[in-house]
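Taking the form predicted on its own, here's one chain by itself in structure tokens.
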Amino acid sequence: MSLVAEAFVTQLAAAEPWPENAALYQQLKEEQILLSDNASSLAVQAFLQMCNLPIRVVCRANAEYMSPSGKVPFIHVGNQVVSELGPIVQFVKAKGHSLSDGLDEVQKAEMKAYMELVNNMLLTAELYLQWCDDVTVEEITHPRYGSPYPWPLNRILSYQKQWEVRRKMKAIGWAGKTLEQVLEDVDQCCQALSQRLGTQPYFFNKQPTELDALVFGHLFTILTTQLTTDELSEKVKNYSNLTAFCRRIEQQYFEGHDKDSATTVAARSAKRSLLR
């Protein structure tokens, strides 16, 4: 299919109403999914909840390989498959749902800058911790990532992914960083987010945007995921307005919606909750 024909088909699909059977795909919740993918999945779920669009979470061991971009989460809506938050935001906007239409151009530029900050700092730090910190790799990452597969496939897939991520870290200049330097980057990111949020309920005052969904996805997952140490979550806990922000979104958009929602599962599997 030509690019023009593909764009036309996509435009037609976007014009259709949001179906009740829309599905979001991610890896297995309890035994497989890693911190970074769980955060990205939760960010998309939060965004769709904020848009009041129903979504059913489907867990598949091979979700990463099912995705058109090789990354999770991805959504299946009608005959369309779209992966990652940015493209999903654009797809949803084409269907007439937007969280940021009320912002002016300056605010939209600022929102995008903070989203880049989160992706460049928090997401990269999560990947570093998962695949470059030797203790985390051996105790958490390799066992979880390869858990659905028999030996030796489980180890082969884990080492392939580790090589891929470490090559990326080298390309962006993170390979030579120590864990302490990475945690300092996380702290600086949280400080910037905390200052921007201030005492507002959301980053742009009273209404959430995709930035709020992205930040919630990463911070909530960091706060509720059991790692080898608490050093990462402690960086977030140093900023009380960020933890209050996570509690607010959890209560408003997830509690009572689904007893097996992503936030409920995350807190339950980590044996901790933001609301205690």
The other form holds:
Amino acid sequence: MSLVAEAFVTQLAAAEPWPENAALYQQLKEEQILLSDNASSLAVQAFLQMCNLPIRVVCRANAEYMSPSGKVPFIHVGNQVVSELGPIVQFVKAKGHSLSDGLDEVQKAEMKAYMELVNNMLLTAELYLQWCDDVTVEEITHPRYGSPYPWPLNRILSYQKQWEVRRKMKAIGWAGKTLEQVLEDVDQCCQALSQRLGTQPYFFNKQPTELDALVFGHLFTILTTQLTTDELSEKVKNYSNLTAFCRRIEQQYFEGHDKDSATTVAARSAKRSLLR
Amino acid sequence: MGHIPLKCKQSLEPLPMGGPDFGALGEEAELVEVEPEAKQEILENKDVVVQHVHFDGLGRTKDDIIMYEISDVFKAKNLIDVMRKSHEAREKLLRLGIFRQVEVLIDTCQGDDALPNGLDVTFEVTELRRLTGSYNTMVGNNEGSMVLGLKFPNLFGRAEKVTFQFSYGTKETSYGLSFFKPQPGKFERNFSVNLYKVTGQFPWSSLRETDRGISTEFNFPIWKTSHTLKWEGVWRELGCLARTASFSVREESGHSLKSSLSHAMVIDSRNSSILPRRGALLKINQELAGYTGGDVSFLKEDFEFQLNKQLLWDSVFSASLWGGMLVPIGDKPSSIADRFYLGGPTSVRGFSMYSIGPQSEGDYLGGEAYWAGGLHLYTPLPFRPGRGGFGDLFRTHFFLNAGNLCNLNYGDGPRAHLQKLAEYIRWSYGAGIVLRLGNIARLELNYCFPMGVQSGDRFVFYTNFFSSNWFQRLLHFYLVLSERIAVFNFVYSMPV
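Counterpart to the form predicted on its own, namely the form predicted together with the partner chain:
The next block holds the full complex; its first chain is the one shown before.
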């Protein structure tokens, strides 16, 4: 959007308070949603819970195509539609809620850097595993991605998406990587996060920020999604403070809330193996 | 014996009906050479036998399909009959679409087995080339495109045709490939297979649609009606045209697969599809989707009826009625791509294109049931300027249009449905000038008064007619193709 349009939309957004019927759209929980989309959706849900803004989750098979940017999740607030965590944080800020106001400039830059790290490493690794690892593609991704559609549309859409993701991987230089190298990258990323977190409850002071929401979204999903192998979740389990961090956020923001959020967290795509 | 070559070049219309003597026939005939000792005979009532029919110029065309078209010529009993049947055979050969031109030559028989009243008919044909191409540029609603067409007529010798069209535009590209095969001897019975990708932009709904599909259809006549049976499989992709599209339209974005069987029946006795003077048209169409695959399930019915009658002083009265209903099967609601739309210069004049009926935030969602009707009176221009020439292409046009579009609650009975369709009728009346463009389009310039406007409808008449200056009017100026698709829509308003 141009700067003028953005400013205009921000003005509009600021004018109205957060409504009761705000909705977050994602793909179907049980049959369709994939690891990376689930992680992004959970990150946004965690962020909104941390801001204490009510949101209900609506599952639609065509959520990806409904989104203005083509990525899930997106939120429908009043008559505004905003997709992806970054713009949602901006939108929520325009309405007067923010988690990172208490940070100084240096900390804000650091937060942005770590968020970039998660997006460039963890998210890309998830996409790689889903779409470039042949075993996972055959057994999990293709059946799930095309499940709402009849034959032959399910195959066509899966292949189309796979071709698109592989092209993107080629563009950022990940096409030549092997699975081991990707898992190594994940390990390094987790190490960096673990070091930053240390023994603190959250990444910055004692208050959660959008970085916490993002890290929680990705790590929790990795830990609780059953894939063809456990290697990815094992990499995260190596760092006990990260698993403790996930457990803490789940207990604080998702359990004990209304039934909707609990089902969101509990009924994900696979068995729960983390917290038991 | 007299040597009488008769060469009939163009159409024989009007066939010489009266005139028994040879002079009347000779209007299009070439010079008659009569040898001094020959007797001039009155040929019309003389019995003749067609002994041979020759064909000159056949290349790849197979013999059997030609045989069917010309078999009637052998049955002719007298000379006028021979000429008439040859003319009909020529028309039949031309409609196969495989010859560039066909000339008929009727001559007396020569040779050993020639009877005294024997005739030879020779068809001189020129086949179309194996491959013809065309290139056009089109400029439409904010878009320009290059259209390339390729045609392979008479591919295997029995009037099969393959056409390929590719359109490359500034916004979208589309293409179509089609194979057509008629039944030898019965051209009206044919089947075709089409493969296509088309894209459409619908600004009245803020919707963009891309269809990729394959269809096969059979056409066959039964008595005076022509029927079409079609199976179609389409992968539809819907998207929002602008970021400001309403959420109801945004919810419809995505992919769906429609696999449907449809049947259409047409009876058309009009003399022309643009500004007909007499005759009637009845079209009934039904479509059943969902039982041959896909994820869209519905039953759709629609009909169109038109009646034309010529009145005194070269004026024509025309009445038309059309309507339709879409019944979704199962519990999934109907898709915006299947619903009906109403409004605009092709149905209810005075309202913006397809801008009647259910809408959300300014985007028109279409409806599941509709009806529309019109009464038209076409007269020659007042004072008949340019009579006999250019002026005949123009007609004055008085019209009354009405219609309604809504969603029905299928749980209620038919009485409730009729009631719903009868309330909130939109209608309009007005007058204008119509220009006929060949056989494919008409250009209209109208003065309309839309009435019965409901909240949410968009109409093209913004100022209050009765209180404002005569100049502050709105005129419609639009081009309408014979299939009721408006191509060019221009509204001109004159300020006070």
